[in-house]
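In structure tokens, one chain follows: the form predicted on its own.
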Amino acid sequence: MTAIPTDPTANPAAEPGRLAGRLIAVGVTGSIAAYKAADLVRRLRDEGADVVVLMTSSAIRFVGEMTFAALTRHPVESDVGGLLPDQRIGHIVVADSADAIVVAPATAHWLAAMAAGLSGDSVTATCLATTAPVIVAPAMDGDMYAHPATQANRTRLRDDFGYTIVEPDAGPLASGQSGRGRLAETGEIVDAVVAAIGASPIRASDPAARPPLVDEPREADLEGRHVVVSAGGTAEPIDPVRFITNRSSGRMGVALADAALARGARVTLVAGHVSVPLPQGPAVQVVHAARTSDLGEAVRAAMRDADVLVMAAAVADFRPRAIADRKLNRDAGLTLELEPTEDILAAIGADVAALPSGARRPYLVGFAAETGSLDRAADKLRRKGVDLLVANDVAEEGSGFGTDTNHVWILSADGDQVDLPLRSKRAVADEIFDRVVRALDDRDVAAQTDRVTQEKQA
């Protein structure tokens, strides 16, 4: 693929950590120190790493489910037999894909029921199902550490288990007592998580196959925005039965309209061919458009009062000239003659450019799917006339029609190009919403100083 040229120094990264790419699972258990495991999941992100949380019930009733999950920005693991939006087991996913786990605070009971493999709870399941490395870090009470059953379990880990023990500091104690049970500092943890892993390559370095991500809360800063997306693709009849479509899925669209529902917006989505769920609710309008003159109409009409208009539908390039009234016998052969569709959003473009001056006007934001090449994408953007296109290489693994994940390159008219790597889908509406949110702002404040200056010379 062939990049298009941006100022190294625009957006320097910051200095990669130990963990840099890394999914570590933080297995917490029921001890008092549990909520040390918030500082363990903070250092371990310091350090570059996507984390996500295993908790026991026990370990519920010390530190909620939601503070992992604000941290994180990842469901919370506590059910053994939970499942995930797609049906995945959750716990499954974290085993398969988890580049190490690191039980902190491991309490006695946990330390026995792992070494009798006892998977009564998401924490030890997790454990049994993986082949990652596991590091455990014991905390309680100094007597019970030192309970020959509980070295005798420590050491099972250690030695049939192959986990790394990080031995419990010596000091005063919940309990009122002084001994050997602390749990041990947070650095000294992650540094044995980075030795247990090593120089292992990443497990699973695609999104797609590492737990979900939990969407972050988003301030309401498109109430009162009427926004208009147009999502999946659009399908063109040869005859009764048949007719000529794309691979569009919808996901991209349908991710722009949860996107903008989620920050206040009041939506209306124009709906081709989808092969996902649609939003549902009081502020959302679905209208469904199967051909390309359909979806033209729908959009035009939808908007006469937006204030943006994503145009993430597939469109078809293509239609028969003709369309058979009855259904084609096979017999015969097929020789189709294609015309090219309407551009529909080159003749918005063209209406919102031909508006006169102080006139409403819709913000524009296209997507171009290419392959092999965004070369095209920079004249896309001017030809079409919008004010933010997104583009991306749909020939890229991971990118493009029918995944969760996306990468794209967003172009702005004013010149301004980024690049986004792989990340989700409903990622990258976010990214493209904070961008419309900052354009629609900027053009208030502009009307906003254009009519308090014509007042003071009327």
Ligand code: CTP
Second form
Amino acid sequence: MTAIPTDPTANPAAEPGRLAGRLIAVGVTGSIAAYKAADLVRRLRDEGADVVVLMTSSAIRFVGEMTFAALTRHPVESDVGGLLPDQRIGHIVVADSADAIVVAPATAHWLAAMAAGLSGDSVTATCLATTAPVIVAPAMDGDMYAHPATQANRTRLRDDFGYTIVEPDAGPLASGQSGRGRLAETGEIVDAVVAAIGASPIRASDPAARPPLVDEPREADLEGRHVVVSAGGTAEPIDPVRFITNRSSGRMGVALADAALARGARVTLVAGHVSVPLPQGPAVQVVHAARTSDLGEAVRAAMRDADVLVMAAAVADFRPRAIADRKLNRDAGLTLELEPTEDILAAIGADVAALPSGARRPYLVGFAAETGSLDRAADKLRRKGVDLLVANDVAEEGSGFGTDTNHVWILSADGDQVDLPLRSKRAVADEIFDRVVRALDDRDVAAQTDRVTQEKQA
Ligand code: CTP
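Complement to the form predicted on its own: the form predicted in complex with the named molecule:
What follows is the whole complex; the chain from before opens it.
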């Protein structure tokens, strides 16, 4: 992560913390002064604000989105139709949660688009969609700013829309000429933001209502590895409208897939029924599987070249012995005869154990959903033939189905056991992959040593 530079001498007049707890959106448009927005972002953060940046496509020609994402830890909103990973509309989330929007630098083109209400870029669209105060700091050539068209647009923004205009300074301009068009001093823009917000209550103090944070970059320690994750619950049909399933939401499996992707893996996510958004992108393939037999088939197909399997799916253990082909009539009552489904993980564990020595073995991780006691976990680890078993008591508060957190024990085949106190499912996922990565790296070293020994003997 790029460290956010803090220079307490940068603005000695500023009282620190005037924007504590606030979310400020900075709209950057395509002026040569766009680079100055990085300093504005830094100063707003120094005042305690959480900052998110909106950019027009022409602004991106002057400063890359990465710069602002690194400074703010939020993805930059530059696509007016863009969706967040959880399917919310990015610029609407900003419009609804920001305490103020400050457009700096604002070009003549942007002033005209805003005055006309043209929502073709994410900065204008967000301003149109918000009830938060808007502060505009124009920057352009002096004659452009003096032009009656620009002046009329600026006046409309101020008088009709109620926006605060931070007037540009006079001085040398990028064109080599001199005039009134230089972006105002950063401190003056920050002061205008503070004044525009005044004592109004914080609009969205819950981080979940704000734009998401950029993942902390991790070392790409799963790069070149294929990780298969199963997630969610399977469902077994009784008749064409009814089925037997369980309470799995898929959160743990999706957190595992996200964590593996962030660490550079290629991921196959085999998803039963889930109630959370699934990851998207070129490195992930999502395969949907409704029944246990579908999930088994999809996992086996993905295992052909897999390095790791993490079976986080809550697989239905029983299925009706017969499936009615017509909807069952309630008057007749119902007695269901159930039979066990295939234990997918145990079958894959047995296949892996039967591989000839020297063959490339995938690393297997199982989950154990228990209620009350975890005594059976060590036995489950052996029975399933896995390298790692992650056990939790699904009856415990904050753990198990439908929660964002989990309290787990990680048992490994070499006898190691750790009790991880309650933490987010994503943090649990990273703890699991820390162990997986160590084991895969050890295996690679061992395989390499074996090869060298064999070559020497030959
Ligand atoms: N699992 C599987 N196939 C099944 C049932 C479970 O592959 N038919 C996998 C799960 O995905 C999990 C592990 O086996 O990784 C343990 O699941 P769990 O439900 O805790 O154990 P069960 O095998 O169902 O044993 P029990 O019902 O006795 O707890």
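The shown structure was predicted, so the numbers you read here are calculated from the model rather than taken from an experiment. Positions refer to the first chain, counted from 1. Think of the rigid core as the biggest set of C-alphas that the two forms share within 1.5 Å after superposition.
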* Compare the position of the CA of residue 349 between these two forms after a rigid core fit and state whether the shift reaches 2 Å. => no
* Large Cα shift (2 Å or above) at residue 339 between these two forms, core-fitted -> no
